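Next up is one chain by itself, shown in structure tokens, the form predicted alone.
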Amino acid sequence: MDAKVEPQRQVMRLRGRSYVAFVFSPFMPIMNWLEEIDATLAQSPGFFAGRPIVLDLAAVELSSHGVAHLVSSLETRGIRVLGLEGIEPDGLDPKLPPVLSGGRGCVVEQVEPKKVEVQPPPPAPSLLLRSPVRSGQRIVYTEGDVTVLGSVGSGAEIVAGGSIHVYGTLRGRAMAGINGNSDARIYCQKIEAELLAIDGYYQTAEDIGETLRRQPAQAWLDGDVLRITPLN
């Protein structure tokens, strides 16, 4: 009699895999901060829809149902919390998102210049898209800069590292220094997008003037503020 072979055990993979998340900095009065998430939304809605959200709370003292509730009253908005970051785990409701940690932000390290023959900066990595981005689509390229050779449909998306230059009409949403550059720039022959951010300060729509509108401009960051100035 053959003997009995036994199936041989499948061996469970994980792979780790990394995203492009939202942080969210709740302030105190947690009413008047969601009021903002309410005028953003009123702006250009379903524009948090489907993205990895993360909830920072270092800068607000909240119980775990308060917490509950502010994670629930983001959820009634469309706004899906991935993770928690800024607090303890311990005591919160097991049903909330995880609490994350681990996750990078970018820092420049100053460190003194040693005296050595200066060799030209290596060129930076850019993307070119040779067709236009048609309405729905979404370009995520976090390494560096995004050239687009025609326009930018309304509801396309163009995240970026880098700067973004865009040779035609933009009329979507273009976020640039995704990654914490507060240089990068977004160029453009004709403006009518929804929505700029460059390192997570933006303007939607109802900010840029009318002089401005179906006119080349560019978009910079002074300080904390969001200038979209003619492009000459």
Given for the second form:
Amino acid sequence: MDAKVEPQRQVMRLRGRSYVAFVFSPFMPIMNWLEEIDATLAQSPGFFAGRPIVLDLAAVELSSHGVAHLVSSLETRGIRVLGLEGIEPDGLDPKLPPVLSGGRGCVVEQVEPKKVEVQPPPPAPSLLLRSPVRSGQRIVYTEGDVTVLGSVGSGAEIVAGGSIHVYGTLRGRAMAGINGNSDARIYCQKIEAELLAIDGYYQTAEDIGETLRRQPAQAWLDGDVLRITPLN
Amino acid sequence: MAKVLVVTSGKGGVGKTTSTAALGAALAQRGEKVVVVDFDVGLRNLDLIMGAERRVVFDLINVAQGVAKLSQALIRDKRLESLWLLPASQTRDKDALTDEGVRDIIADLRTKFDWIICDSPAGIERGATLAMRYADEAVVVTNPEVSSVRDADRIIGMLDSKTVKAEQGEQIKKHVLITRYDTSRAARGEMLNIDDILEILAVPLLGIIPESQDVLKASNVGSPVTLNNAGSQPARAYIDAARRLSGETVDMVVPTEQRRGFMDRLLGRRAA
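Can I have the other form now, the form predicted in complex with its partner chain, not the form predicted alone?
Every chain and every other molecule in the complex is listed next, the one we just looked at coming first.
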């Protein structure tokens, strides 16, 4: 028996699918209508980009040439027309998008384009302490500056990512710029500190000059030398 | 309304117990109903200073654990009707105290007294934190020397963070009481002066108690100095401090060296 192997024929399947398209309904004069489109585009550029657009021409009377001109002038604005509506297909340029029918209205979810909001940069964070820091207390604030309205007691410790400001006598330890911020400084109204450190460079009470003691002073990094100088 | 006052210091030996007894007696002399509570479980002293050591039957721990009633443990002073003592246990340690036990006792005492004065143990551990836990006001006792001032600063930090009042966002009222102030040494600049202490602690001054033999004498006979020798310099300073606690405005007297009389100088006798 002569068996003939028929190549299996792929059956073409047609599937329907519905999409939501924006419908543009131009009005006369066309120039004014285009200006409005331009105004919308100026407010949110790219609003129609990549979206299916259908032109409903029921309200205007345009020649085949006129329709072609309208479609191309939309195209120059980045709006690609998927199909036409409200016009007889006879006599239209076959290169134009097809004429659609059977469209149904639906609620279009207003998907606002994500606004690229220019947020002001967050203010440099700081911690304000309204009471004296007592012996044995340890304040750690790696996010930024620490300001103390009062004194820092002997045996107290302040650790800050930024600078340290003491409106009182600094008797305890102050460590500024602990995250490697070498621009951090330590300021105090009266210096009697046990230890001052900026970005890992430190000095103990012994190193602080006797002439500076009990004076308003600041500590800062000069290269890799911790300097303590009088304020004023 | 009852006030709970803790007498605390951090450092030991600065005069907490002496001050508790003296202030308690001075307030009681003003007609207020006062109880002094010894929180120094295991190392009790207040009963000795108050001269009540031979009348202790039940104590704070017994009451906290429900073994005895508060009324059984309270000891009335023999000299002052309105002065009471709640002694500590000498045989237990501070771990026998619980937060709930202290809370219930303080709440009970509040209904019976005008002033509840808690004598805190030294240190910053359980005993000291429980003594201050339910206080409305605090007397921070310090001597005019650096280590005791630094410890006082530490205690003030704890008063501002570990008390129930502080946890509720309220401020506990704090006073500094400077004890053992030696006038002659202060004159020679051998001690911290008052301004330095107040600048460091940033807390209002309640009083300055001069170093005096009268304090030791009173302790030895088991009597608060304000009762034993009310006319003495330290007693007068404590009485003024008690008036300030009651809300009176009393001028602060910085003790000065007493002039020696002619005969004293002649005989080389020391002024007390």
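Predicted model only: the values in this text are computed from it and were never measured. Rigid core here is just the name for the largest C-alpha set that superposes within 1.5 Å across the two forms. Positions refer to the first chain, counted from 1.
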> Is residue 206 among the residues whose Cα moves by 2 Å or more between the two forms after superposition of the rigid core?
Replying inline: no
>> On a rigid core superposition, would residue 33 pass a 2 Å threshold for CA movement between the two forms?
In response: yes
